[in-house]
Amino acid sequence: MKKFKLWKEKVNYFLVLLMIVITIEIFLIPFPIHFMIRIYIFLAPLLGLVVNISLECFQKKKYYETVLETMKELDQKYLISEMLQTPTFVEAQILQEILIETGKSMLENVNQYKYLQEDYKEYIELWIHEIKTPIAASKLVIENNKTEATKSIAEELEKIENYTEQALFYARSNTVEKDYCIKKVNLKEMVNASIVKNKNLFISEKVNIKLENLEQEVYTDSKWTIFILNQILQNSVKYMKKDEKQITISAKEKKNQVVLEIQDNGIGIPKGEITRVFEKGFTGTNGRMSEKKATGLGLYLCKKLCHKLGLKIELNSELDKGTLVRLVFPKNSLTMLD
């Protein structure tokens, strides 16, 4: 903060003071006043002013550029009337009254809106942990009346099924600490466990799975990261040629770190549309064109739980010859991935 800016508003005091100087100069000339007298009333006045100004341009200006480091320095800006100290002068007193008050307001709505958030996350829960129930109930009407018809409702109560888990940990995703366990497992037991549970998919797309070298210990949470090859296999089978329809999930160790790839040899992504296949809502291309209507969540999910559990996601992709997705995974529990 310049200090000409702080004088620039005390212009008019100096003006002021000056036209009331020299009307009191004007009344003194009838009186025999010595000449050193005049001028000292003259002076002395607008000297006062300047003095006064110059410090309290000073002062201000060392406290205004103290707020405005203080600012830089912040990440959560808000704190600012925290971390300020009690200004000397009464124009800051009052600036840093409003900015408690206006702090306080702002963490009650902050707070209000909080609450309302985790409330209708418990509702968002709750529903989906119920309607699991009539899903599986469904389940087990069709097994035992399997007909070509009960055949494509259990086909489309598989797709209910991953929408509504794919619902429960999108509304989980911002508070994924409170709810895993980093711990070391077998990388071969959750690509089995989610092969399991898409294993009605693969059958009706006739998709050939082939694993190679998936004998690797990795530290992660196993649930979490189900869901996320979850997510990536099903993409993967959304986006298949209607012939030859192949997924390769393999595994390779490096210096601290365990890549898993999942390779398929699908339509691909066109190039231009790579970098945003992370993106919330994203569908593409292919997703605009699919008969299989995308949501663009899905990737996005993948991309947040792999930052909140430490581990790197990538993807490559050429048109019309595949798609490599690329999980990369910590060896032991103090190695983070960037």
Contents of the next structure:
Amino acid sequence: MKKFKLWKEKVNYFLVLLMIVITIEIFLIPFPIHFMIRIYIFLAPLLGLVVNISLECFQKKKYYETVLETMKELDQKYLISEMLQTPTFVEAQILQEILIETGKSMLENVNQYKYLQEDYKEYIELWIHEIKTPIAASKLVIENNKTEATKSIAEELEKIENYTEQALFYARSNTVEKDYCIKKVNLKEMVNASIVKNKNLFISEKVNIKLENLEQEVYTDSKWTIFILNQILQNSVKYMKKDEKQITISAKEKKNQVVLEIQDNGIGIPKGEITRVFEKGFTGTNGRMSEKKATGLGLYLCKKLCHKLGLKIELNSELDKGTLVRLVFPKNSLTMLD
Amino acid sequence: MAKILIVEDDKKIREELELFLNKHGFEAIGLVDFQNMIPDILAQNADLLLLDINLPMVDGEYICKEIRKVSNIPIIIVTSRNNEIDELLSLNNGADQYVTKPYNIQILLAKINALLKRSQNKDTNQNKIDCKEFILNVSKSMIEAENKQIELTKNESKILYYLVQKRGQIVSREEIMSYLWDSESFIDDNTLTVNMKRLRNKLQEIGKADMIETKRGQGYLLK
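Can you return the structure of this protein in the form predicted together with its partner chain rather than the form predicted on its own?
The complete assembly is shown below, putting the previous chain first.
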């Protein structure tokens, strides 16, 4: 903390008074006044001033020190005005008044944005529900009129569907309130649902899928988890090059946890970039390859949603060998992982 | 023929769904008037109800609850609300299944079939498919012909079932795989080749090996 020297401002008073006293002493020279009285006239005003200044500085110092101390302890510094005692001197009273006013106005401002964001989130959710109806209708039309052209449109529709889903979860991930529901779910059911959802991608890319030991019960929100699995699996398929494309999904039981591992034999991630893959907007060397069109949102969202659900997500990768994503679930509803 | 009632306010979805279900051997009817839904639905006396949640006038969940009070008809809720809480709510209101839009149509079909099978107890009729040359017993995974019974694996049975459904049409390998994946058999290209080979060998045993014809670059054709 910066040291404030309150007395420095008062040095001027002292100097002015000193000048006045010296002038008075000079004027008094022709008069026969007792030596002691002269000293008194010289010292009394100066002493009085010093005592006054000291008292004032002490009082102010004490007050501002407590203010700075409380500030240091506060987590939300903007709440300082609520924590202040009413000061005894006017300057600080004015300042407190100002602080309270600015605090209030800032809170109003923040609330306005909070409300706007909430409003926007609601609109996005509504929009996404609306857009699903025309997507569903288009899919039905395609199902009833199968040609090479509609098949190609179906592929594009699937992309639209994935992007909308991502937007929905992005909106959900940003709110404070809890809009998920944690219950006991079978791991295999979620993995299967996610594979079925992405089956066209897997089949057209000729990916071989191996499932091992997935008969496990975990506590989570299945809709959210399936979304997370979708992101991970879509990433795996996106960054594959070899002829023998392989994804192995397996589960291991640990003390209080079930660890789900998704291993692919894709192109892997350069060492220096592994720690950054969960950052928002990070695309990396792989994502910048022209045809990949990485958004830098998938894994960021996974991490955020995992955090909300109380799951752990880890990623390991070796260049040209493949990537391993681990999802750690709590085995009972009371253990939450951080 | 099972009668399916579609309650859906989006005209296009309703009509395309009717078309699709009619093609797949159901009698599908869409509800057009949403004024007196509950009596109208009950009057149709359908075997299964496909119910949208977002409807004009009344909420789908309310309809579901009201119908459950008087009828045991299987109900599949179709909705674009994709969250756990709405799903729980619907199931608590007496719905049998919950499907979110945009749905995978094959899975919707499978759910309809499963529900109908359970509610109608017509296993014996529905699970044996007469294919003239042989009878495919789906529940036992068997081909029955001229006092011969040949056991099939689960995948072989599914493949044959799909080919029988599409008899006379060329079915691509991708289509077969897609069908198998929907029922959570995630087989790869090589496995499909092996399965097809075995299936042919088994048909050979009843002297029908050439029933499945390979169309190079296109797929398979069940004659």
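These numbers come from a predicted model, not from an experiment. By rigid core we mean the largest C-alpha set that fits within 1.5 Å across both forms. Positions refer to the first chain, counted from 1.
- Superposition of the core reveals a Cα shift of less than 2 Å for N316 between the two forms.
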